[in-house]
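One chain comes next, on its own, written out as structure tokens in the form predicted on its own.
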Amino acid sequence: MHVLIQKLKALHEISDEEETALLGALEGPYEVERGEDIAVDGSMPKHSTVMLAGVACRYKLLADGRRQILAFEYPGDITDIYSYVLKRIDHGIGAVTKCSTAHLPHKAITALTEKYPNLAYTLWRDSLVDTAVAQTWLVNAGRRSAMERLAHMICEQFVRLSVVGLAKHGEPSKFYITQTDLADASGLSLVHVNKTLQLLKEKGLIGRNPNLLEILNWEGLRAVAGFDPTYLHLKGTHA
């Protein structure tokens, strides 16, 4: 199953004929080195980014260089699909890693929305679900401490990698997001974050290897988090 249409189906069922016209508008594959743009902010692009594979985040530059990462990025996640109706990009979108994208033109979502009411649906269901883990990264920031914030993070990053296949209980899977993205994530400076993941991994709450998502512990890292997937509205429980 295309990777897409996998991230999809987990939010809103589609049918064969929704997921061959969506497939068939898709363009590309486009390559998108580490540290470039997948999309400018303040540009108006034409149409809206398919994650294919690799990691990207969303983020704003603050004027003295410091970045707020916004969210991660991954494949299956539509980066920006709101700027099919806000049309001007609002902040930064950018490859952490290695990308490989589709482009969805923007006159294509018109042609699909229009003939496929349920299509139009599911990708609003998506754009709201960007929506809703905003808030929650808000709460994060807000009101969690520096464990609790890095812990949901985790869970959350396991949660959606876990819906196209890339992450499983039990199984450790790469995890290309550094300390670095981690501290740009949460708001947290990169010392604290280090000593944050070294309480987390002697607590046997997560592995040691830094370039690996290892949970040994899920239930006990839920705990901590006070993690509840709810907020990503999937249709089966993925947690």
Contents of the next structure:
Number of protein chains: 2
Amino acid sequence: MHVLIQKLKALHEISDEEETALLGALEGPYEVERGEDIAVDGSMPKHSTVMLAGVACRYKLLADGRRQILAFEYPGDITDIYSYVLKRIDHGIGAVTKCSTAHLPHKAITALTEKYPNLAYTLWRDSLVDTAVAQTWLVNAGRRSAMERLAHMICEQFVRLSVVGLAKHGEPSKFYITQTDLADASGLSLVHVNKTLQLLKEKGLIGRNPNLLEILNWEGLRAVAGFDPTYLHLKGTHA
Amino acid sequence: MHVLIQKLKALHEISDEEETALLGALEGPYEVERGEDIAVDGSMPKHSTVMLAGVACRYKLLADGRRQILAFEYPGDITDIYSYVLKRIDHGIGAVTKCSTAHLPHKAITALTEKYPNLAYTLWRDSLVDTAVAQTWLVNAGRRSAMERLAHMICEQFVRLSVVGLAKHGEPSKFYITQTDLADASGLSLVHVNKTLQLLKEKGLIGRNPNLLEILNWEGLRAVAGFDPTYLHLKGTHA
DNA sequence: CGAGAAATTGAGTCTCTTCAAACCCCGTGG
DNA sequence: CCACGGGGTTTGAAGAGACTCAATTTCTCG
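Requested next: the structure of the form predicted together with another copy of the chain (the form predicted on its own having been shown above).
Let us now look at the entire complex, which starts with that chain.
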């Protein structure tokens, strides 16, 4: 099954006909090198981008270079359905690793949503899950300690990756997000991220290899994080 | 003009027919006392709520009582179009002051959006502006200093209030948000909020009366905050 | 094997928090 | 008319968590 469908079906039912129509509208694939922008802050794209492989992130840059990552984007995610509705995007989307993407032209979205209201609903829902994630991150940044934040972030990434089969309980999986990225996502400094991760390792909650996403004690990690996956609005139990 | 229309027209054009249909679907008004919930976290409302008067806030509560306010809601705002799309809401909506509200039944939304695609688009757009606001707050909480955060928050509240005519340049206007609320919204402690506000007053950027929203030096405040209103996606120049 | 990126470590500093108390405004009741 | 009380604001002081600076080690890859 196509990752896009895999992801959307975790949010809402889609018929075979809708699935075919949606996949038929995709253009690409395209390649984006690590470090490049998939969409530029302030631009007005004519298409939305679907992640096929790799990791990307939405981010905002402040005038003096401070960066806040707003969300990570994995295969199956539509990075900016956003630009379809708001026209001008107010944040950048960057490739954290080399990415493979597909384009979904805005015209096609209009046609699809007019013909298939259920698809429109699904896309709307998908976009609002992004909101829910942003709000949860806001709680993290505003009210949680470094330890809670990082534990929470790791829990979320794990659940989201497992939705598209890129992570599984008991199996360490590739993790491409650097500590610098984690710092910009969590609102902490790089040094503090590093030291806090050490603590999580010492507690036996996560694995020691920095390139791997390895949960050694899911319940423990959840408890530390105060993580409750319902905000991801997934249909099944992905926790 | 009805505040709801006033607000929506700042985001997108609406025809007279659509306006009439939308207003016709409203039920109420209802009154909500200060401190009560307009919508309860975890519930599945059958209607969305439109603010007619007063101030409300969306918020999340952590297990130990910490609270993060996600957004303030003013007259004209639809507090949870959200519940229409996601069914179960993942945050509470509380009345910061006594509020007057109207209900927009989900069934009516379905009917309206099917008949008037432009209205559907407007509502979708409205909901994504909420996302943009949440993301901006995330940047605040994650990467900005106390001073920048509060200045930014004040700028935003001022612009949003002026959209519906509740604030105007050069005119102090009523401000019902307490410093405790401001603390929970900014992710700072109450004490630090108070001291930082003092600083903003000493710099001559805002007025000294805590019950009033009074901007003494808009450009100065904007500069301190690094505030750029484009994320509010308003049609005109409301800055 | 060398070079650059990422991770790690240590030390000193500062912002923001917490605790605790006082103050002020304002509506209420004696 | 004034004491009373409560919510909101203000202040002070001490402490903690997180930040910055700077150097070192480890990893990755050509």
